[in-house]
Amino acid sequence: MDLYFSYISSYSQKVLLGLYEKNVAFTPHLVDLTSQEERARFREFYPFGKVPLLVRDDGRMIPESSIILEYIDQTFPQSPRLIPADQEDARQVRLLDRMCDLYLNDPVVSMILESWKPEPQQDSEVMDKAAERVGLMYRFLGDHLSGRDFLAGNQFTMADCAAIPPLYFAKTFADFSSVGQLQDYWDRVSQRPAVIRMWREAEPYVRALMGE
């Protein structure tokens, strides 16, 4: 089993994480997003050169970050699940991960891609509107951990693996230490095994595309 992936890729991230909980075994092909010959022979290989890619024994193609953790956690039903058993919760989860791809990661990375360009180039537009939907998600996320210690309940899960790698890069730009109940999730997920493992691998290639 073989994944195609970017560590400044917060959905490649995603997927590790959900690698790591679970300790499933696979072949890593890190791709290069900032070179461009580089994307351009992964897109001979994937055209739609979108990372992370899951490749299976047989050849197999599985895309797309909730996918390729759906297929991990059914074709590895070890513990710890990411998708409950119950259909009810498994819908939560899914729900979740949702709202954290589309809500979350997504405009924090608009305001990332905004921050690299010249100043007086940068869409004020875009990066309130962005700033807007973090300041959203911190809120929701903050009341929806009342009570639980990880964002579906008290069992980490794939909400958490879409959850962790943007806000690692949203408290770049809005910092979330004044919302209490994200800040204590924040602490708890930050020493788990897999996330420490995932930010060690990820750390010097993130610091080097924010310019550290």
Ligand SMILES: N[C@@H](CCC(=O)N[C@@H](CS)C(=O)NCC(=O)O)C(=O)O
The other form holds:
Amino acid sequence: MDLYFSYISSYSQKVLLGLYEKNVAFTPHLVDLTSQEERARFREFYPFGKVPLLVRDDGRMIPESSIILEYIDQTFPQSPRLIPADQEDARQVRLLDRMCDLYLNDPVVSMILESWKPEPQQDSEVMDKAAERVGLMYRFLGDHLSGRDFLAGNQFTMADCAAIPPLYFAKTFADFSSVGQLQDYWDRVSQRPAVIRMWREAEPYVRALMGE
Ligand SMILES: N[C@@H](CCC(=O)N[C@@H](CS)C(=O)NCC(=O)O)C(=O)O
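Having seen the form predicted on its own, could you give me the form predicted together with the named molecule?
After this comes the whole thing, all chains and molecules, with the earlier chain placed first.
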């Protein structure tokens, strides 16, 4: 099983978390998203050009982070179950996963891209809208975490894989230490070996990207 990914891609980080949590082996293929040539080459292989992309040993491609995690969880059913067996619980995990992707990750990416522009070219409307959305998600997640160790209850799931990478980037723009249970959650998940491993590997790439 081959994974095409980039350490600077939060959607790739999401999948790495699932793989590391479940201790699933794969052959890594780094795609350098900062190189136009490499992106063009990758688009010849996968026309949508998006990472992460999983390629099974039979050659079948599995794109999209949530679908990759579903596949991994079905194929390697060992703990932790990223998607619970109970249908109601599974739907809740998928909902939280969607919300983290669409209403946390996407606005955070907008903020990062906007912040890279020279100041006079930055669109304050884009920045304000993204910040508003991120603030809303902080409050939602903070409230939601009340009485829960992890997003979907007391087990680590795909919802946590989806939340952790954008929260890391989001907190460089807006601190969440005073938001409900969010800081406690962050402190808790940051101790997990899979999370530590993922950040240890990704950090040099992320720091270079953020100009640190
Ligand atoms: N919905 C996709 C989003 C993947 C995505 O947007 N990946 C970005 C990096 S985070 C990418 O590959 N960008 C390169 C491009 O669009 O050319 C998923 O969940 O996997």
